[in-house]
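Here's a solo chain for you in C-alpha cells, the form predicted alone.
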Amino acid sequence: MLDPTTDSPFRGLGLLAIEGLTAAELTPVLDLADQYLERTRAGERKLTLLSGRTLVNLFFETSTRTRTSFELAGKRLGADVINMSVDASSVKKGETLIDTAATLNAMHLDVLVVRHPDSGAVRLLAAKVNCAVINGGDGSHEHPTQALLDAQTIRRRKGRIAGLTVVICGDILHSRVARSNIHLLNAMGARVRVVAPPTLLPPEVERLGVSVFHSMVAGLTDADIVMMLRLQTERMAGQFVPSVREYFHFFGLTADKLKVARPDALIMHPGPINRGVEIDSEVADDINRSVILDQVELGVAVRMACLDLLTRASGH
C-alpha cells in the first residue's frame, strides 16, 4: 500500500516513458489504479484529492480516448482541467516549443499532458516547465500511460503478467504503443512476441527483447494475449504494405486465425480499431475474449493513479 502523502515510484520530470522503470516501480502505479477503478465502480465520481490544482492537456495532435480520459481523470480528482487546442493557439502560429513552455509556467501549472507528433518533443518541453508532465504519445517513441493500462486489464483478467506470452501484431514500426507495452510487458516478465511484415518493423527489432514472427499462425501458437495496432498511415511516407486488402489476408486478425492461440487468449487493441485492416468485427467484439471496453475503462482509473503519484513526486 502507498503511502498516501509521500510514495511515488515516478521520478525527474514527470512519467516520459516506460522504458527504465522496473516492476517494483510499475506495480505500485497499477495497485493505486485498482483502489481508484473500484471507488469509481463504488460511486465516488468525485473525489477532492487535486482540488485546487490546475490540469492541462496539450494535445498537437487530434485524439479522442487518451484526451478525454485525463480530462475524466482530473475531474474525478478535483483538478481544474483545461484543454488547449493548439489548432486555435499560438504554436499553429509559429511559437516554439520554448515559448509554449514560457507561457505555460506563467500560469503555474500543477500537471501537464503532451501529445506531440515528434519523438522526444514531450522530454524537451518537461526539461522546461515548472509542472509534473505526463507523456500522451510522442512521435512514434513512447505512450506510457497506454501500457500501463493495457498491462492493468491483463492483470485483472489474468492474475499476473509474469509468465504469460503476448503477441503485438501489426504496425510496430510506428507505434509508440508498442515501443512501451515492450519495454513494460518485459520489465514485468512477460513474454514477448511481435507479427508483421519485414516493412512495419524497426531495424534490430529483436534487441528490444521480442521474439520476432512474419506468419500470424507461427506468432499466435499459444498466445495468451493478442494485441492488435492498427497500420498508422500518418506516419508512413512511402509505401509500406501493397493494398490493405493484401494485409488483412496476411495479417488481420481473424477467428480461424486466433485457433492455433490459448482458447482463453484474450484480444486487445489500443484504438481506433480498423475493422477489417488488421481486425475482423467478429473478434473485436466476442464478449468472452475482447477486453477492448475493458482497456478504456481502465485507462481513467490508470491516469488517475498516474495524477495521484505525480502531484506527490513534485510536491505540487
Second form
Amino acid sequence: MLDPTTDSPFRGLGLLAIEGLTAAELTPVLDLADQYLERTRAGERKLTLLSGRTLVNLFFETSTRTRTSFELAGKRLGADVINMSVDASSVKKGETLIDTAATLNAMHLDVLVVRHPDSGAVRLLAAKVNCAVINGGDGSHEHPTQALLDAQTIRRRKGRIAGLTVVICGDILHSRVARSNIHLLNAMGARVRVVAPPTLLPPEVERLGVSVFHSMVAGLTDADIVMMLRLQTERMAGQFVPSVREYFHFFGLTADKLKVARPDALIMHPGPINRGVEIDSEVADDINRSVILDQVELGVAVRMACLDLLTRASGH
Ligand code: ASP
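Now the other one: the form predicted in complex with aspartic acid (ASP), given that the block above is the form predicted alone.
Complete assembly follows, chain above in first position.
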C-alpha cells in the first residue's frame, strides 16, 4: 500500500500541474486510483476518510464531467461538498479572484477545486489560501486530473503506458488537456504525436516533446491510442479553421482514417464530443475501440485518489 506521506506527488500547495512530475510520483496516484475503482465497483460507495472535511468546487467556467466527478469523489470519501459557479465575465479578474480567495479562506475549507478561463489563475488563487488546491482546468494551460484519468484508462486497457504511440489530434493550441497529457505521457515513457492544422498548434510545440503531423494518415499510422480534442471555440479570437465541414474532412476521426492505426488502437476523448466535427459517431460509439465512457468512470476514481493523497499530504 502506498505511503502518501512519503510518496505523494502533491508538493506544496496542491495539484496545480502535471509539468515537472515524474513517473515515480505519478504511478502511485494511478495505483491508488485502481484501488478506489475496485472498491467503487464492489459497491463501497460511502467511505469515511474525508468525513468532517469540506471540499468546494469553485468553477468560473462551465463543466459537466469534472465538476460532477469531483463532487462524487468527495461524497464517496465522506466529505461535505459545496459547488460554487461564478460567471468570470461578470467580475473584474485579479482583484476579484483575490477577494474570492480571502472569502473562501475565512470559511476554513480543506480542499478547493478551481476551474478558471485564464491560464495561471488557479496558481494565483492557490497562493492566497491556506487549503489544498486542485486545478480543475485553467485556460489553455493544464488540466492535471484529466491527464491522470487518461493515463489510468490507457494503463488499464493496455497494461502499460511506456513504449505506446499516443496520437493527440485537433485543437492543440487551446487545449489544457493536450498540455497536461503531453507532460504526463512523456514522463511515463510514451511516444507522443500531435496532429493538427498549423493554425491550431502552439509555436515550437516540438519543444514539449512531441512529433508534429499535419495529416491524419501520417499521424495515425501505427497509433496505439488516438486522443481526439474538441475545437475550443470559446478560446478562439477569430477564425482558426476555414469551415467545420472542411475541418471534419481533413481532421475529423472516421473509421476510414483509423485504418492506418494499429488494429487494437483505442479511441479517447475528454468530452464534450462534437459529433461530425472532430469525431464521427460511428467511431465515438464503437464499443470495441472507444473508451470514452471508461474515461468518465475512471475520472471519479482518480479524483478520489487525488483527494485522499492531497488531504493527507497537506495535513488539511
Ligand atoms: N472538458 C475538457 C476541458 O475542460 C475538454 C474540453 O472542454 O474540450 O478542457
